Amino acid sequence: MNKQTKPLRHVLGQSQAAALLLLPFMSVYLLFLVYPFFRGVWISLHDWNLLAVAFNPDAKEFVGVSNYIKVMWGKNIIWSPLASPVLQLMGLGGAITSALLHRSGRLGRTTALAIGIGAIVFFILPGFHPGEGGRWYDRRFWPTVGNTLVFVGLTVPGVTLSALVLAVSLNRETRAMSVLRTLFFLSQVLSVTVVTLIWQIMFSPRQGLIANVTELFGGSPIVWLTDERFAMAAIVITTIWWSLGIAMILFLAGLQDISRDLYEAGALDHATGVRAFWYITLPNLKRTITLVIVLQIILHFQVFGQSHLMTNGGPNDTTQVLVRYIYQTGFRDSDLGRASAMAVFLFVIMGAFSVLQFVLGREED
């Protein structure tokens, strides 16, 4: 028998063939993802001035966790249960709710534990604040984290609910529905530069569509992008419009995977319309909803372009977000060590949500 006609797995063995086929991907993955991550962790442990090290590689100094302390801590920091009452009560309420839902059988043990731990962390972290005569070493870091949390907290529910409503409305096999799906998905393929340019014009108090509609009804135009009360809302609206497409497609895929027999059986028990949506559609979309929420959280924690291009982080840092602050610290201030420490902090947050998705997925299986 001609050896050249044998399959690769017979020549090398199944495990060796699999390793050989994985080698190109693993090489690229290790070189461009794993190595840069550990390199970033190493840089975060040094006093690393970007320009100084570029001219003299020995200009860096090992400082251990000093950069993390400078970023996240301060002088005379204390904790109290009412430092941020709204946020801390929300965290405490989440922990109690997860415990009650688990006790009633509506939440599995793993899911309730994951939500409970997250809620407790949400209760503890906002309680830290400077005591008398104290101060944060980096007074902009935690407000920037807070801005990012507000942004994520508004965009994720906005995208999820809007995409779900659109998917349910467009889940019909007609030519008109196909055209509408394409139109709603088109925003997803635009670059952030184009999206921000479109919405800067939309929000313009002189020539914008929103200002014209406001004047039509006798109101005064809002200066969206330079008003501290509305700047973050403008970025949130822009992001929801931009991010709808992929979430809608995921929900459409989930809807089309639900058997029609379930709806026919539900109709015999008078489960139609809203009742069918509540008792049939939503339970069968649980995994898709979890996937969309976690993906949106991870994606929106990395927001940069909207803040940078629309408001330049202003006014008065009200739209400053974490990735933009990392960029400024590393490339404007040349403090690459402190920027890397903030990047590791962001990685931990996104890693936690990835683990949460994995845990929820396993429990649903």
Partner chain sequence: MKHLIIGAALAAALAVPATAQEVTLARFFGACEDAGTDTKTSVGEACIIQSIINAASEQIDGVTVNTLPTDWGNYYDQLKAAYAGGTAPDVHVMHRSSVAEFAGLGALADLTDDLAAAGIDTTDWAPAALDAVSFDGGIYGVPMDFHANLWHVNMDLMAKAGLVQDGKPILPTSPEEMLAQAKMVKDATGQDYLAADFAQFPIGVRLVLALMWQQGANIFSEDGTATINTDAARNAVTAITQLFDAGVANPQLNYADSQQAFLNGEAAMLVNGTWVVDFYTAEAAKEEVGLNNYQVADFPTLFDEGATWADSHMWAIPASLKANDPEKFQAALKVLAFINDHNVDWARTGHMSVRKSVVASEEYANLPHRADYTGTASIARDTPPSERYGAIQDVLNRELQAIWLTGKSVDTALGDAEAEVQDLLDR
Contents of the next structure:
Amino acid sequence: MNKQTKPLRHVLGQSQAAALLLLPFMSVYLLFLVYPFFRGVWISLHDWNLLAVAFNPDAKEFVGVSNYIKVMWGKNIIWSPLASPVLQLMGLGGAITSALLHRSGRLGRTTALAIGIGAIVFFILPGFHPGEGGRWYDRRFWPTVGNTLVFVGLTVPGVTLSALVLAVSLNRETRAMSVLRTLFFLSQVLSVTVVTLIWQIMFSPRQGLIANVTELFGGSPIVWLTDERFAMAAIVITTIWWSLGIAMILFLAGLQDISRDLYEAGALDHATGVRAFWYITLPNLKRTITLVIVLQIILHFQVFGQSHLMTNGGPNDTTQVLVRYIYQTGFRDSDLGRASAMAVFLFVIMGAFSVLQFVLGREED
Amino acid sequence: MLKGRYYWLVFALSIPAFIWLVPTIWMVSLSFQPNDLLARTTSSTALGLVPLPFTAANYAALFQYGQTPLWFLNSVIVSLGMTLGVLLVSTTAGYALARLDFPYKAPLTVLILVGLMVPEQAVFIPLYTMFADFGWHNSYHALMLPRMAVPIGVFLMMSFFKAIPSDIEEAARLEGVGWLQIFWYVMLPLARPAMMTLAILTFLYAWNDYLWPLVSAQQREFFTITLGLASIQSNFAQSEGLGRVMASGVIASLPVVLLFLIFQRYVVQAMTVGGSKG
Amino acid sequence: MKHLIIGAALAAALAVPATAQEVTLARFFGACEDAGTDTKTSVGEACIIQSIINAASEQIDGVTVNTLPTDWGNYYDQLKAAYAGGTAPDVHVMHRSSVAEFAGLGALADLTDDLAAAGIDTTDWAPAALDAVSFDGGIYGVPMDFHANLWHVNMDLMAKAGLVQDGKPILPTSPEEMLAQAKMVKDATGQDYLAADFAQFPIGVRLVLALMWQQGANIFSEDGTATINTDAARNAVTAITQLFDAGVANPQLNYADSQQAFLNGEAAMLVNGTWVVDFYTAEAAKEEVGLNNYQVADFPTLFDEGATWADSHMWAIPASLKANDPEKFQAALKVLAFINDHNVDWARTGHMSVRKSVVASEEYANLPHRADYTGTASIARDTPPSERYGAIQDVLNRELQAIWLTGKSVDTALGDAEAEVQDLLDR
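For comparison with the form predicted on its own, provide the form predicted in complex with its partner chain.
Starting with the chain above, the whole complex follows.
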């Protein structure tokens, strides 16, 4: 590099410029995210009634971790290795598999460790259950967490896979393809209330289009939103319909980044069609896939509107999700302390996902 | 032969695309049918997908009395304001973190990225009490500010700026151009595709956000369309005026859909340009 | 398009004259945007209340009323958020059942000494109405109605099943008889005997509560002990589940669906509130509606004593308004007085009036189907007051839905409900 004449026309040094450029973000960040976060933790340590404290700031009472105990623990809770065998065996299996894969050199150390820890948590957590005469202090909390996980576990793969397939099929610069892309993206711009409005009536057993079609073919309509077996599925379908677009666009952008030379070279090795997708597209799309999955997990863990507006969390709480429970505890039951304790829990879960994701992403690079 | 396969593909994809569109078509069609008919049946003509008998009364009523236009305007103001705000703070911070050297850069980057783990919904209660203390509820800035603090935009812009080859910048540095000028005249124009993506993501987020407006806005003047629609779709009203509610839904969606249809070409183009450079 | 929207928004903003006191008003009942100001012809809860509000805004000098639209589902959450955020509406509607929570925390203005001056005669209120708005010796609101669960009857289906006598439906007097009559309807018409929202709003809860009260039982006692896992509750629940088991009622319908089933003539009975009487009357008059011959009946007594779920709508003013803005407080009182004066118009929905003078009036007696359910006022009941009413109702709704929608065993569900309600009462 040539380091000779360097007229000093610029006034700001590098650090000063950086400070100036970082100032806007850092101020909103500290004020509206970092501070509220710690304040949330602080609230969670208090018995804090929404209305009472609003009228009289001294009406709160420090109670330590009692809110956490009331939400997450119970009377006479015991642990046994096979309380919920399916989940626990899955966890155990995962831990063993990651250890074996690491031994055989297929997995790096940090990745194996991260997966291993995640799997062990899966083994340990579902093992807790009330012993004889015992019970959870809040019997709705853990099922709500479970529902949220089920929702994320169904929606994220659903969105990611269908968006990937669509993006690969639609990745051609022709008019027809561009129209089709637009059609698939269209639902994404609708607001959550429009989406739930449409699907609430789509799913209605009497007024619904789905029911009308079913009856046309002589079937008896499914009572989607009030049947325990279908309510979650209904919400997942709605969400996939709604949020497929962005994932598809991100995949399309990622596909554009893959050089055509790779495909031409691949064609010489008879890698076309599905083989080209498997050996060229997928490996080169890894980063986009990671990004899409992270975005989707973050997004769908915070699901609220679909459950709140379509099913009210029902039937029998099968579609009750964490954010809705936080909202209800805070604003219907006025118990901000408990609600904040749950919010902190939400943070811990999402944090764990982010760390896992971060570790995996780093190793791949 | 290849041509034939292409047409088959288009045909095969048209079927799911049509199914994808059906719920939207249905909403539009219902909004053009008389309310008292809908109270009895929603499938009068072609499963209700064709608006016969036809009426525009639902829309007439909406424009005559409805608050939908006001709510819509609020959504535009809040979404645009939030988008501009996010673009401003994300591009500046993203550039500084990606391209500049300064003390404590590594810990600061970690501090910001850690913020990615804090879901907005995990802080809405403290935010609510905070804004209540400030007396900020029922205002546009109360609706916009919280989202601007979310570091996902910084993260996106940072990744983008990192990918830009350093020779452009170095050439400018040798000319003696200041850091801020480089950011403004060199980097921002290059970053247009990424900014576009971020802007769309943010705008859609803002448009769709439900929980925060639900908590923060209790006055009609500051209802966003998302919130306003939730307030009229309760089932007590629904059974008495399905057509009208659907018309509100259409009005709420139509401008955004149109905006997107115009905008989308530019988005795809921008992404293509960004892609060929990368 | 854009200009039109901006224009409409400007028009909405400019419509309020600057000199008047603007009173913000929060209510549920749903939206009615074209209600107008004629309080005598509007139909349905939403439009009748909105026409009264519009008329108040038009006719009270120096006062305009700005209605904050709010949906049912989030009403109390939003109201609380507004109170806690210091932006409470100047006037708002609420249920009697929520008075304990709001007044207990000092949120509501004590109106005891202000009502007479505002032209509201509390001695004209029925004793139960005065009781509904009273808390700790003070009056915290203006009552607007008693509303209760009724049985809405499709007389054509009942006639086909031979269940009509002297132009009145024959109603059951015991669970066993109910099942027998239900089967008669099913056999004669092929339609369901009874429809109700068992899947969404707590209308099923109110049904079970009524049947518990009819046995002299309750879900919790005044001293805060939950009593849900009891024989009375089991009897009440089985009285309903026997209908599902026999296939003469469908538990999976929500509010809108159950209503549509009834209007289509697919159910002989609909259990729903007083608030739909005028709406169903209007619907039944239409030729294309399946329901033609519509009647209303008091909730039948299936056990020992008569009882049906009831509550009251009432209007309140925030304590902060009375303390900080006396002028606007007076304006808010005028709005309450206006609503009180138009009690008979509100009664057109089907609700029962809270004013003795209205109940005695000919106009009231001549309202459609009014004579069908005169007995309801004397059997109206509700749970003991609790600050956690909403949460308790939610627990019951969840566990009852678990019974009829997901097949949870009655004993387990009632046991869970009792434990959870006890937790809420102890909190």
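Numbering follows the first chain given and starts at 1. Quick caveat: nothing in here was measured; it's all calculated off a predicted structure. C-alpha atoms forming the largest set that superposes within 1.5 Å between two forms make up the rigid core.
Shift of Thr97 between these two forms at or above 2 Å (CA, core fit) = Indeed, Thr97 is displaced by 2 Å or more.
message = So that I can tell if Leu20 moves, could you say whether its C-alpha shifts by at least 2 Å between these two forms after the core superposition?
response = For Leu20, whose C-alpha is compared between these two forms after core superposition, the shift is 2 Å or more.
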